[in-house]
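Take a look at this one chain, the form predicted together with its partner chain, written out in structure tokens.
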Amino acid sequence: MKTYFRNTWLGIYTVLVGMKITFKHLFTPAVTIQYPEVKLKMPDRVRNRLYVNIDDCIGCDQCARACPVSCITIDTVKSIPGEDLGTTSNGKKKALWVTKFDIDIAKCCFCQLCVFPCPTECIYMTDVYEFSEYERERLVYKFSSLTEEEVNQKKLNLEKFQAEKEAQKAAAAAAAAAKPKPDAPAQPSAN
């Protein structure tokens, strides 16, 4: 009989103490954050994105060789000896036209392993966190800053350069085979 009593008192008294938490909480501000229109900010050293700041880029390929997936590619173009490519932001000469710098982001597992080698510090994680896409070719950014047509030149320049000093070159050997030097003794070949 006491426990039955008891039993009656402890389940309104029960009720009654969880009802005055309820009613705590229904006072209590939501915690709910409304993702898209209220945003975290972001920790300071979040991997997220990549960007590649490709005015500072100098082709030097060590984050594409850095990359555990090889989601970095990179294809460069040596400048020819008239081209002035300026200075990165840190002061370094670059030789090499970068025509092609492709993050394949679909492919990319955040290890921010690229981020470390590079010389000019021009590759870098940031804050943006949404870039879904619908198709998956729209994931491989690229940051070449040259269109085609410039990158077509450029190669087109290097190969008349090259051709020109091949040309040079062989017309310095021919002048050379032209003038034998009657005095040195005919050498005998090693192999």
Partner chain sequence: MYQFIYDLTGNVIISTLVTAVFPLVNVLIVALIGVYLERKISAWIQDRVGPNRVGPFGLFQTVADFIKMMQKEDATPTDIDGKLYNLAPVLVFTGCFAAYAAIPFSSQLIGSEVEVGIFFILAVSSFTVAGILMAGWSSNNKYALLGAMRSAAQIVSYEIPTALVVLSMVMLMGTLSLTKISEMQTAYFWNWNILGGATLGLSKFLLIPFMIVGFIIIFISTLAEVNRTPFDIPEAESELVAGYFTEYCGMKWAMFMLAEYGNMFAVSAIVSILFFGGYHSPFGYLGNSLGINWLIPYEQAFWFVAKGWFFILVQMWLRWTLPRLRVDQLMSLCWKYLIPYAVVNLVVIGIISLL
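Each form is matched to the other, and the largest set of C-alpha atoms that superpose within 1.5 Å is called the rigid core. Values in this document were obtained by computation on a predicted structure and should not be read as measured data. Residue numbers count along the first chain shown, from 1. Compared with the form predicted alone:
With a cut-off of 2 Å and the rigid core superposed, residue 168 has a Cα displacement that falls short of the cut-off between the two forms.
Take the protein just shown as the form predicted together with its partner chain and give its structure as the form predicted alone.
Chain alone follows, minus partners and molecules.
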């Protein structure tokens, strides 16, 4: 009989302990947030999606060389004299057309090693962390502002300029070869 009352008291006691914990949490304010509508503030220096301010990019390729997973692809075309590319926001003069600046976020390991070598500080990590896609190809972000036609035109202009420069060098070399050389005075013989 003693065991019966002991077991009954133990069952009631354990239920009361559980109810105490339940009631304790019932009246405390909730700490959960309604995620899609409410988002937490991201801490400083968070490493998420990369962004490139293409107006400040000089095409130096230092970020692509620093990337350990080779997720950055940069193609440039040299500008010809007379083309004004402008300057960056911190005063560096641009000399190259950035025809392609792609970042494959699917490969990116968010190490932020590409941010620090940039001399114009045009590439940086943002606080955007939601960038899921259904197709993998959509994870390649293209930052170049030039259209395909403009890229082809810039390449064609550079080829024409280089061809004209080579023609001028060849003409100058031909003119120098055709110019008669003055006769050198005879050297007295030493006897």
